[in-house]
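In structure tokens, the next block holds one chain alone, the form predicted alone.
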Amino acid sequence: MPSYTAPVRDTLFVLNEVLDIQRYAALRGYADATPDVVQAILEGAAKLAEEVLQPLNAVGDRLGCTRHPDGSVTTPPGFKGGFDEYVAGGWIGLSMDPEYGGQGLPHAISAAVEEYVISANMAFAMYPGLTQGAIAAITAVASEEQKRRFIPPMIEGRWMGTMNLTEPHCGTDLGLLRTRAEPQADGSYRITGTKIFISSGDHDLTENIIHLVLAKLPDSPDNVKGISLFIVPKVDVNEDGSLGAANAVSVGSIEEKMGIHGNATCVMNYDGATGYLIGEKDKGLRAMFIMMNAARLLVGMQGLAISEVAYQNALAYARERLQGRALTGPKNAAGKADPIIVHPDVRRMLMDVKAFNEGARALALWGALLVDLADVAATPEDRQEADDLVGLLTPVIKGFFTERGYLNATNAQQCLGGHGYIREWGLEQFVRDARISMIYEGTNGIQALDLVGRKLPMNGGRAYKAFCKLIVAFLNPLAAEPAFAEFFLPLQKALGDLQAATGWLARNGIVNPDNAGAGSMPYLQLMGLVSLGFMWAKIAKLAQEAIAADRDPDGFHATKLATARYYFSHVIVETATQRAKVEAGAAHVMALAAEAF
């Protein structure tokens, strides 16, 4: 059976060292989040996650949900009383506003606590996830009446919520949405349409859901600009907040999937719900990005974590699984045979693992510092910076993370041969969870083209100037230093493939658009490269400085930097590939006529 520990010293190395979050102790939040209550909630959401949820994980996966014959959902067995504990910890309101109770402690903080969460039950962690990515949305354009009757029951667990976008014909272009919205007198309106492939769209875990439903008006534009975002509880809500009628809200169906069976993934039918407009009218689809942004941080999450919990249990599997002989002599001298993790290739399935996971898991970290430093930093410069950066970000910490997170466990499985293809070992279910990552939340051909068609343009490429330069003032005072040119030259190596490969698209993407939808995927590739290099270079600059003041009595520092130096002699050497395949440009992409494939 699988198992699963989180890395919770890894975690306060990034917090604490790498990006030092004591240094923002005067900003709002970052006050509380003192290093023993730091630690204090990373420990206690690692109980939860490796004592309570880990163990629902493959009963949700075998048993998956139901949908019983009056239209009702129930989770696997397990995930109601694995939820209240959940609830009981406050973790849903770990970073939310104090106002509408929440404990208002960082972004940076919750981030760490879903990782956690996603590797022990990805399925389970999509509840609440979603829940979150609600409220935000809910928080920036509802009605001051409208936040405080649907926000403070969503932050105590006793409400759900979800997000309705697609429809049966209706994916990432969401103009040809048909669910519409008929004003009533009394100001809400008759919601009508099918969505599918709604996370969460019902279970029994708490007593209401709220449904956040894109719909268009009957005099609204029939494209992108006539879309409208609506309130659509399960159980209508009074404006006392208490419960009142079951809404016209059912589910159709529970999606039939390849992996995260624990969560319902539901068909809804809105037939006259009633539904309450927030934010302005035409103007849901900018409201709903909120929540799809928050989403895709929290899916690039997924692809860490599920990497993660992988590797923990590929390399429990190596150390102990004997076969064959180590190449350069026995290591087991007295057996038949020596641990697999002595084979180069096994070593070098790990170790690429390894080193994506921890530069990863600082990158995550340092993705969530930006979401509040855009609001709480202390000046309109720094909170415009760490905007720009958290937007040009998104999608390569969606789509990056969730590529490699599929190919890490791929990798955990083939490490243990025909083993990993068994179900009771737990990696085959790591792979088919981890598969929905590259898709849902805009697929990662959508981010890629994201990144290259709206984020590097943006503000004359403010964004994407403000990343170099954070990494040019990183490298400019360590290029004398002699024990640092094993990570300083790749990295520049690496920085000057992105920034050739950005110019090169900045002037050939404008004479043929092809080029730049041709080079996106490469060139996302490319940019998460470099960003985990910059977080590795970090840490083995730390790394280096403990290991020279004789702070290193574990070794932990000294693994560390045996890792980065796999990261920038094995790993980021990709960056000359995918450069050359930005450049290729689209003339062999588009050479055959459709009908010639």
Contents of the next structure:
There are 2 protein chains.
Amino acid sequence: MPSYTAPVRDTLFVLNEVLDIQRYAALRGYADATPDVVQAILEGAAKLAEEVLQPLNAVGDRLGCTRHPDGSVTTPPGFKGGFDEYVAGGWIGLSMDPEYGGQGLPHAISAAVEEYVISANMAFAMYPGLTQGAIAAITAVASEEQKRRFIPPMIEGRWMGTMNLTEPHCGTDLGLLRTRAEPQADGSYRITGTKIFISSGDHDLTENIIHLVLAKLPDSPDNVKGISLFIVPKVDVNEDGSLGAANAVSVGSIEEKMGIHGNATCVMNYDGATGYLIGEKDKGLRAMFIMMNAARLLVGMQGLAISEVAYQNALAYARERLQGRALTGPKNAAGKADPIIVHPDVRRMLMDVKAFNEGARALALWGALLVDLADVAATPEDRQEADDLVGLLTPVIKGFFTERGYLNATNAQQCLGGHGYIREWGLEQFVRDARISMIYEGTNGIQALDLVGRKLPMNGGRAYKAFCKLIVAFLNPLAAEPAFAEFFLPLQKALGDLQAATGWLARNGIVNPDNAGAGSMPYLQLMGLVSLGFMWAKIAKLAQEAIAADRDPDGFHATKLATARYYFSHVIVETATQRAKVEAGAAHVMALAAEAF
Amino acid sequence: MPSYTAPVRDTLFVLNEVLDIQRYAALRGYADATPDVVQAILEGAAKLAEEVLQPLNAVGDRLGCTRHPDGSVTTPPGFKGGFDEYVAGGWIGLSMDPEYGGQGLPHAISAAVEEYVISANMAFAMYPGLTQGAIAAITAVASEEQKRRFIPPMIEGRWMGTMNLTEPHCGTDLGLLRTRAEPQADGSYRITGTKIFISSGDHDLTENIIHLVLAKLPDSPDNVKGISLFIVPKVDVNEDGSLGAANAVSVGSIEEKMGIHGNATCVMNYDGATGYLIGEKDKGLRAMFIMMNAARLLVGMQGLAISEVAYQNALAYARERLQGRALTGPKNAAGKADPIIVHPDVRRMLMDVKAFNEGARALALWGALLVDLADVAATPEDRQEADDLVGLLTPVIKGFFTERGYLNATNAQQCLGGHGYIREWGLEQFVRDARISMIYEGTNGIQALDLVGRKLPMNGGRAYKAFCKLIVAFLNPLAAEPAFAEFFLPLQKALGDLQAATGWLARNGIVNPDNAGAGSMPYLQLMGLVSLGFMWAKIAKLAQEAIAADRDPDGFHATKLATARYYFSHVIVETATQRAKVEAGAAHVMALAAEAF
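Having seen the form predicted alone, I'd like the form predicted together with a further copy of the same chain now, please.
Time for the whole complex; same chain goes first.
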């Protein structure tokens, strides 16, 4: 059976040293996030993840969710108890607005907590995760009355939320959707249609579920400009907030899928269900994108979180499994064989995953910090820059983290040989669970298009320029430091590849937009590699300083330095190929007629 | 539900044009493989795969195999009927020795058939696949009496075979194995021990199963030099070939695993079972490696076969699914959206898979041809060269094909978006099934070590030199052809990367063997990319010639040329990164102490 230990020490290193969040102590939210408070929160979250949620992960996968003959849905055994503990710990409202019952702590802290919860039990984590997204959308566009009616019960853990976008014939292209909303005399709407792939669509964890549903009004344009957003509660909610009658919402079926069996992925039928318009008529997509942007960072975190737990279990196996001898002579001469961690190819896989995980943790928490700063930074310029950067990094974190997360889970599984393929060892579940993250909340291809087609050119490339400027500003003072050259040079080269690829896209995407489309995924990978390189360069600098100042009693920083060296010698070298793929253009991608394939 | 159409046209192209097997018409086996016969065989195999075996694939995944309270094992519904048709068609003995009931056709033909059978139903294909391996081992080392007793019933499909290597505490390192063989007065042995991960370990498809079991004799060294190979029938076999008493062989359990549920992966208990030594005492590993080399080519074929069927289903979806508009303006203006095959990133995925599949098909069948030539070529020099080349290419085909096969299945799944994650669409099964191929018959890490540590240096690098010489001999006459430059230059560059990496390994592997180990997997990838590049260059040349001679009425060769262009612009460019990873060496891979991870 797999196990999990939350990487609290590494999270604290990122928050305290890499991001130095105490710099922001004057800002809203950060004032309360003193080092002691942060450590206590992380340790509490670690305990919840390790002791309550992780033990429910395998059983959730094995037994899944059940739709009963009466149409009700139950989660796997133990999930309800686990959720009650989650609620009792106040974890849902950690970074929510105190106005509605939240604790108002920084997203940088709640994102760290989310990593642990997902590592322990991704299918479980999706229930509160989607609720957070629903709260974000309601917060962004609903009326004050609606906020007071719907948000506090969700923060209290009495209700949850879902997102209802996809229909059988449309996912990415929401302009095609068919769900209708008919205005009623009392100002409400009757919602009719079928939604599919609805995560956490129904369950027994809370007394009510607040579905956010995209639908079209009868007089709206039948395209993306005619989509409105509705709250459709599972049980209707009276104006005083008390529960009313059951709504005309039902679960057609639970999808049979590759993984995340502990989460009920539902076909939802709305049969004239009562709904409440939130935000402006026909502006529903805007609200949904607010929700989705938060969700995309969370999905990116799934890539990291699964990669981390898969790594821990592969590492434990590699240290214990005795098989063969080191190429350089026995390392466990007293035993009949050496532990397989002596073998270079096993280490290659472990180092790949480790170097990703620690760099990605820094990048993910930087992203969460930017979400905070976009809201609370001291000056409009700082808020703008933070907003630009998080907009740019969101598709990178979603797309790069989830692809690597899946590949890392696969590599971790590989470390176990045949045992990796067997259920009881748990690695194969990580691979199956990780797989969905590349698909939902916009496939990774959509992330790449968002990056290349929107985020790069937006405002004359302002976000991209800010990103490069940060890296250049970090690198420039280090240009003459020989001891830093092993990190400086590969990052400079990788940044050069990124800049060349960006220039190529700018020039050739105008000539033919297919050039931008064809290069979008390798470009996303390239920017992911550079972003992690930036994190690793910062980490290497901090580690060098700590070691030079004799502040590394347990070798933590020495290990960081060694891992940074691996990243810059074995991982970031991939930028050359990604650049070549961008610059190869669209001609040979698009050459064949559809029927010639 | 997924579907499958065997790529008969492409197989014929490879056999007739790329490999030009009619050149070998004077050789044993090939004399009978006239173009008409080959086409009829492939069409028959296609019919079996498409109409009989593919419809059993999803049900096999869903229902799996069952171990009953009496210890017996049954395969999924329909498998027995499917196997009976497989036997009736004479497919088992296609390339087996006519001396024992086979048809003596070339391996190049049976390998093509295997691709179809695996694409249709990988779990099913493993039953006869392991039987072929068992026959190969018995053929190689058993006495004539043993061959006559055990091989014909396997070729007739009355019995099957298995390989029993792995034990709970050892897989790769067989020197650790504990299964014991005690000599009996009648010349037989009593076999006692537990074997795990035994594919096709028990089933209801045949009246008997011939287990090949590795075990140690009491007086043998307790290491790899003390392993012998035994035939242990499920039901004992009398000297006249008739069935005797049930043997002391039982199935402890069927493993619960990630995929290939239609194949019974068993824990096998041998409790003083009667076994018959085959080959020499203490030389069992040599025989097992003969079996394993054949099996490794077959496992490589699994990578291609799953990639092909996954591709076909992704392509069908991409042609039909309407979603969004082409970046260059509507392509299906009459509809509400364009088919997603218009989107460059969807095409990128499809072209990646297509370019792999067609190049890999050529390489796989070349490998099978080399197996034949190693046996029947006209001169000792030709036989030696073929044997060298197939030895070199076996780990490449196994390791490269299975890794790409898995990634390609993942990419194909990605083309379906959310539907790719849902069971009924079948793509997720392909991913789960493909995953095992990277692990069994020696993990891909073991393949990489075999390539770099054994096959490269063997006989002073003779095989590697022969491989490079073939490519250079192909390229040299084309150096001055401007129309071929777009293929010549990238292949020349990739070959340069391979040669540089080989030189680096030769120099630095001697200094420190960890350098060879650390670079072994990127080196394997690099050689895979060059090998496929060699195939694609040959294909491009043939296509150019056909088009120039007006021999391309249906555009088949024009499509080949376009796909070759994709391979040389978007795929082979990866050699630069793989070379960089080889040349990055072992220092940063091995830097951390095991406890520092």
